[in-house]
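This document opens with one chain alone, in structure tokens, the form predicted on its own.
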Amino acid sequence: MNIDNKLPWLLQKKHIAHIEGDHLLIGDRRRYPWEHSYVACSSVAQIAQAIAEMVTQGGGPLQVGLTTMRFLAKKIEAGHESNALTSFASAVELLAAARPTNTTMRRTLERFLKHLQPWYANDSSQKSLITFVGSIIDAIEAGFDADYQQMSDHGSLLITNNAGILTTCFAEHTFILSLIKAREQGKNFTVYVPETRPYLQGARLTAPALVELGLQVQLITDGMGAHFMGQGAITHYMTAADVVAMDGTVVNKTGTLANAICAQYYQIPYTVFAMSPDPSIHTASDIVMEERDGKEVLYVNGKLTTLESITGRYPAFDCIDPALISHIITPKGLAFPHEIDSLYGQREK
């Protein structure tokens, strides 16, 4: 099931990451929407560095990680890397360390390693390494595409006609597909998109992607969510989740918490799209919260906005209490936060 033809440019797999010759090319979200450009990487170390430097973010590192496994298999067959399972395992560790809070890439690539083990255990395999790796990645990608479709079915039904939908940062596949399907169902709505300092993912990624799809968008600053809720313009709050713990705690981009608190005050439902709740994370205390270099908040698009001598702080994520969340949409269906453990827990395969 390939959903790329429904999605905006920057969410299509080949534009998130693809292989050309001896390089893996990563779509440079720092330059979007002004440029459709790529960062070329010739090693796993360079790919991990690109992820850490926000060349891609949100769900992007997952697709980059999967494509990296194809890239590494190609390098191994060309004799440029050691032909051993440890080569893949080391690559997984390096990539996962680049953005530690969002654990979906790590857990997905660890699942890939389990499926790869038989190739190294069976010297008589009739498939080349590239073919074997490709078949595993193809199956994983098809599984995610199916999850996107199922989750967006739920999301679209929650959107009412003439809705005002607030989001935070760039919620990617499931949220955008929900909007597409809601429009196909004949619903009118407006999406309110906060700019998302300091990298402006809302202004540069979400808003242009929705405009590309012909959806109604209003760009607002990060502090305006409460204002529009108070005016009655916003009827739904919807975001992605970088991490969901088993107690229903959600981690998402900084700014999500403030909007969630305001949504509860104004009795506006807050729905979270969660691709992969993490069964190893039980409560908020188990979550590794990334704090990036505070100097990043002194700049916008490479331009200094204040005195360079000022100390900045940049906690990259918010931790949202389950009491602030109405529903969590997962690949296993629509759930209340307290139901996440029973759905996923340690029984997840």
Contents of the next structure:
Protein chains: 2
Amino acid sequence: MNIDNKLPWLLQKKHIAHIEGDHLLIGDRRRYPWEHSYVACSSVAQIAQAIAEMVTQGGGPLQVGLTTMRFLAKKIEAGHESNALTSFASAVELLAAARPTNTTMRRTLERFLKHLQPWYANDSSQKSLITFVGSIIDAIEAGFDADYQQMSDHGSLLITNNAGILTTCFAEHTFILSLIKAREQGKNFTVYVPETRPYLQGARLTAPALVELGLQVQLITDGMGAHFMGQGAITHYMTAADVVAMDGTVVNKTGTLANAICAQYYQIPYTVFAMSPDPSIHTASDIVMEERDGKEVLYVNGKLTTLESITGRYPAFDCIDPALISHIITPKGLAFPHEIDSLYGQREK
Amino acid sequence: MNIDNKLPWLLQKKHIAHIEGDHLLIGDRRRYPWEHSYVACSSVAQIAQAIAEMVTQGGGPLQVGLTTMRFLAKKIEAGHESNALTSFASAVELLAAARPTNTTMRRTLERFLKHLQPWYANDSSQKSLITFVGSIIDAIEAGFDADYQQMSDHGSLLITNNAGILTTCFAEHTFILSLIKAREQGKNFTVYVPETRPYLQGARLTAPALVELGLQVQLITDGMGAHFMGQGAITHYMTAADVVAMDGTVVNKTGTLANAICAQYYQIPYTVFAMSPDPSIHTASDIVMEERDGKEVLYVNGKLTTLESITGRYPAFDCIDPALISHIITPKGLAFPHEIDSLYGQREK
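Since the one above is the form predicted on its own, can you give the form predicted together with another copy of the chain too?
Up next: the whole complex, starting with the chain shown before.
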């Protein structure tokens, strides 16, 4: 089943990334919602740079990474790149290094490389490289789609009628499918969307995507979550996760920690959608926390908010203590934070 | 002693409001720090409108209100307004209604009206109206200056060496004088300034004012306070208050509540500077909480952050439970929240 039909424009695979002629086109989330435009990349280096510059973000780089493997196979068959497993391995390295904190793309592409090995081992493979790579990526994408479906079944059941759901940043497929299914179950709810400075992913991505689906949305500033919790308007807090450690520590966009602490203060459940807990990360101290250029905090959509001489700080992510989290929804089901280790605490197959 | 010499440009009385010819000029905080400009008002109605449009905010309207009384006396003597106590009373009503939550200006101007009564009662006053009004306002201003001095003595002593001080919005005289005095006491510290969306008072007012004084400033987004608390970088939280109720409830700019909850979670003291606890307000339920037009959340400095069709919410203030507050610094000294009633719980003299 193609879940793209249910999803808003922004999350449909072809609008995250697709190949057109000699280029890989990445949906430009910096220009959405005003423009539905793409950044065209002609090399893996350009793709990695686009990811570093946050043309796409959150779960976007994963889909871009998968599409890049198809793109590279095409370039190799056209004779523009050397036909070796190391071409793919270097591409994976370059893409994974573009943003250091979220390791889902890196681990997924490393899985891809393992599946690719047989093609190079048996030189006489009956399939073309493009077809072989395509079938691996198709299977990986189908696996993620199945995970989205299963996880959003859980998510939708946690949403109660007349809920007020706070989120942070852009929680993508699992969260948005949960909302779609909750509505299909006849539930009424309002989603409170913090704008998510400095990049405004909440204002620019989440709010328009939910409005496109006909859902009730209230856009607020990043400091207002506690206000609406205190009024009783917010009853649920739900986010995605960029990293989940084996001890249940969650890493997500800056601003998540404050809302998680306030949710606990008001006894509001905090649910995390975690596509892929990372078995190599045991606790918070194993996580590479990205700090971006503080200058970015001084701008809104390219316009200066203060004097240019002011020093800004931009920790891209928060690290959230497991004690602040009510449930983590994973591809292996709904878990309490302390259960993550028993579900994922070993090498991935 | 004139405290204006110590203060940053923005807080010097003449830059908050002054009279020039037929106009009262209000320092335009919406254009600062890029411009040092004024909005010229030729009537009390225009002044009230400027306050509603947040040309000035926080403690600004109080100084504007005081200067408006001098302005009105001048207009009356020039024969442009009817010479009656009711002219002043209507002006006070108009100004006080411009922003409903903060009652300091209203109560200060009502005090002014009481002091003005004798002039109208003894028609043959030896002083001109301008001189009489001027002497009342001079005394009120001197009283506030003395309060700023005394309160900032307390504030400075709470700041420890190598402190990281988080604030919210623009905490004005008492906070900034506390920082100045702490530095004079030889202490080193960094001030973490959340930008304070939607109006960016932190980015536009607080950060430039502190940098003008040569203090160390880090500008962050409104969701990052907890992040730096968790890292141990923030050791103190200090804000002004728009209202303080007799039970110790504090009202301050939206975003204050989330930081106060997170400060308690990390056992960081939260200190509130309260110019004038309001004896007529007993608990949170007596406070008029202003909700401004939600459209304002969709803009940054006049530029749209999302689709114009999105619904925004803009509660201007947070209400903070006394249990979240460590100390309240008042003109009557440093108090715990539960002591406010015994200090202020009666009609003001």
